[in-house]
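For reference, the chain that follows is the form predicted alone, supplied as structure tokens.
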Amino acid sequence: MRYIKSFVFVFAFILLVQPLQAQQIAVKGETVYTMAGDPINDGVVLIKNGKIERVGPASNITVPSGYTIHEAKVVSPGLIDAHSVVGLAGHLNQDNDQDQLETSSAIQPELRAMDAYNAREALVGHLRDHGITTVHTGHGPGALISGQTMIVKTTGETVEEALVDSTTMLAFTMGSMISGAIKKPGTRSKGVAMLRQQLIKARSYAKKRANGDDYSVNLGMEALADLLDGKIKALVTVHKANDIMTALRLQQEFDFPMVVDGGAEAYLIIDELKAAGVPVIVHPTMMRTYGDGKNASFETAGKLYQAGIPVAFQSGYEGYVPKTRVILFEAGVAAANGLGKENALKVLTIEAAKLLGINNRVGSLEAGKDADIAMFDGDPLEYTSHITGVIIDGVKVK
């Protein structure tokens, strides 16, 4: 009796864990869209230990035995949420789960998303649940300078667990959506006038940190001069055209790695935009037009990609309950209004991955990257199509 007690035991713990470790499966799709190539009519994807293994029609590919088999009419990579706040705020939108703003000062490089991060949080599961695997999330807009962002799967328990980048990007904002429960400055030039003096003092402490010069460490001068270095980028949330330019003159004097966060009027900067190289995180596609945010169009996406800006979508952040948007829905407003329906896949895939610096890993279906898989039951930028599975690093999350 002792010994079937610890059969049942062994083989109950066995049924436990096999969910949570990396399958052997094959995904079968009517419609493939890898992002490395033209969709797949018929096609089949591979999945060993967390990797794509092979990729392509079914005509060409024998599922080995032993992999389990799920079916879909559409299969595409894991989607890309390019910034968020999730994890850091919360579904119950109350001041316990609420860590995306600091509000003791307007200007904290220093502050980590790591440090705040809930993995379990419901809002992560939201997400997940309509196959957004990867977000790039952290310290959110409403301070000069706010804190530090990082990128994460939607899966896990722990921010160890689903940490793809720990320090991903600074997290300005400029014009007048600095939170009124800061103590801020009056107007935009002393906004500014501030955020160059920080950037003054952290090249004199960038030069000396090179050169091996004694110094005291700051934890806030360490990120922005790891900013100067082009370690790490500003991620600048601004939307009026003139605060976008002044983004830019602030950029170009210090010579940083930028991306423009929002952009409700980049449209009528293209040209300089593109002339400085500058990606746009265009803000929700139906984000409410108000404030600087006034001139949002449904076509900005559209017209930045066809000029050649490169571009991603983002859930943004939301100050009501439940807290996020979901960029599924997002990209399919944009696709209707001049982006169209393979573009607007490419932009919340491959596109966001290259953006974000993480295409080596996600963001396409090819061997060797990680096997982030989204299944459908129709047209993904449909709204009454369903997700119908979740695959992250080759477990079935959904």
The other form holds:
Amino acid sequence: MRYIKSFVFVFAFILLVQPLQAQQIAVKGETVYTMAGDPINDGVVLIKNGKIERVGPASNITVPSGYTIHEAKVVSPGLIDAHSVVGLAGHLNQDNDQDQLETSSAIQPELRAMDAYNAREALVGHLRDHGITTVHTGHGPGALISGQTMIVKTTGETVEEALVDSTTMLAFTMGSMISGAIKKPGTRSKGVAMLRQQLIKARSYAKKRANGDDYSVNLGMEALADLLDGKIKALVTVHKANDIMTALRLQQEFDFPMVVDGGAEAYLIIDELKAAGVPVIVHPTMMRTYGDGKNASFETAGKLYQAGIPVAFQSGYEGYVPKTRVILFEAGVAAANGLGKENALKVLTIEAAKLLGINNRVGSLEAGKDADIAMFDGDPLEYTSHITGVIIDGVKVK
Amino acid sequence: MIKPIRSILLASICALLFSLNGYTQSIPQAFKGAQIIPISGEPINNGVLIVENGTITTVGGASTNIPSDANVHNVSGKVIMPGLVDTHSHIGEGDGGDRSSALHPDVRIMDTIDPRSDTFRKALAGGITSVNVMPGSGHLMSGQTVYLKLRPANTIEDMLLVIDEEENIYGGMKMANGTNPIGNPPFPGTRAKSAALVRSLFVKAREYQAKIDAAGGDESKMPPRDIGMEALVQVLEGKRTVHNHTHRHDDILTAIRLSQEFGYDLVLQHVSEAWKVADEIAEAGVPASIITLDSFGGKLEAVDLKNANGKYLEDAGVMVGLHTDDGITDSRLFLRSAALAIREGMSRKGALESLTIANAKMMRIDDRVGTLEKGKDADFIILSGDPFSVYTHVEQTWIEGHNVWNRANEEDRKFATGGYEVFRGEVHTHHTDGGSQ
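The block above covers the form predicted alone; next, return the form predicted together with its partner chain.
Now the full complex is given, and it begins with the chain already shown.
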């Protein structure tokens, strides 16, 4: 009995693992955007064991035997959504699939993204089907500190299989966009005072922790101490120029790494953002213009990029219909409004990877990097083009 | 006494329109060199469009004779197509019925719209020239919709698209089924109750109609005036179209069933699960105005929404239109909605029609707008390139021979891009009124 079971198991294992692990793939593209140099006309990407083996013009590369060949008009690195809530937020939009915002308190830095991520959520598949292979997701906007974020690949059946980085940023919200469901500060200044008080506490906590003093572990303080120690970044969702300046003030006071998220009025304070060296994960280009984001512009991504401010695209958080946006589409509108096509493609891939600190693994087609690839039948940004294939970690997933 | 005042008013409105646009309409305007997509026929390369006195006089090829007194616009390399028609929008910052009832046939959104709302400029920036502005979907019947031409206007009357001169009808009737209108009494608690409430109302309307018929024109025998019933009689007589918000396949069929029972003219709106019942919709001969979105979900009824609905409906032989449902999608990007339908298999021809003539038919304004044909209103847009390319911009929007929006003008351009203090008005966000989409 036992023998048979083992035999069956081994047989099944071979069946399952063989096509996944030993895949050797050659992706041929009429245009290959490597993001590590000029696009290659008539290029080839060789993939082995989940990693990129070699990239170059077809004239220089002979595809070895045993490689499965895929062909596409346009090939690019897998796209990177620099801020989303998918996996914590589900497509049904019912209470039982909305875990991006805990409303029991306004400041909860201890909440981990991976503990609430549903790798099988249909919205994750929706992003994957649009060429997005990596997503920075987690707790959403709506609380002063709503929790932690993480980076995953848009594949895998469990968060463990999907995980790239378990703790990437702490999600802050500043301005007036704190959820009404939370016992929240009544004014902007009160919100900032609450954050300052908490960061002052965290400062002394971090000091004790660094000195090896006797202290009782507090999960929230652990996360804030990691922020103050520069191990994770603050992802501050903020739109109005004066609120962005307040975020910069807070950052300068406590000296933590920060990313501005949204930034509907970032174009008003380009010099200040540049001086502060703070990158911006720009609001979805097509964001609805109301509330703090009333003054959003299609031209923001282009203006910031031209000014030399690191930028990335996000699908953001959507509370209703549609339940998620798609960065491929947001990038298209930005491209047509001052950013330009080539820059938009960079922002979708290598620029996002750099901003998230994962460019050693993803964001460009270079030997040794993860084999994450998007294939298109035309200009990737055109509405009427299609994604013809997606490869993640060397496995064809679409 | 009344007549001269009205004439003076009309004259001053005309004067205002002319002064806003800097020239009179008596000079013909000729546009030459563009690719013209007339919708009524194949695209004409290097075409000529001539408009005069607010209407189209000529659509033709390069050899078309241009009158010597015409003001000639060289638009080589551009694309000209009819002004876009939006069958379902919430621009204008208007209101519909309140929470006192689930059915408000008496309520007119036209009584609440701000003609100066910047949302109209936003729509012009997207190339929209005619629009059906509707109250929301949080009611079984949220009120009378209004068909507007987006002329520069001081009053809502300046914008009305009157479809029935005799009865002064300039809109449809907004209805909704599915989950949005469900709530605590007086709102229905179930779908069956929703249908029963609608049926009861139409039964009453029929009785009211019968009383009017029985009076035979004798004022003394007429029933007491009921403005809600009067509007419903227009619906029963087929003079006022019902625009029915509906998502789920069974709700779509319920909307059709009710329209057949009472014999009213129906346009299905949203129709998220149209792909499941495309043949049934086709058999009923009911047109569908659909929406394309960046993702499915967000509410249970939209979980199965497909951007391929356009393709499925087209294949089944249904007349398909598109709408923005602004602010669900942005009026500035209405062309994009059609491009997304093409991405999922709709034909280019069908997509072009779904932005123009199909919508005009659904609003019964197809004798005036929706194609570029001699005698129709001179409503058209000049595009920088192919209508369905992401890189294409609307460069100019013309209504009745007037250039009402021009991207080259910074004061106009800002409505295309957004920016600091561009949009001051309310965007209908759908979060507060029980949802619209």
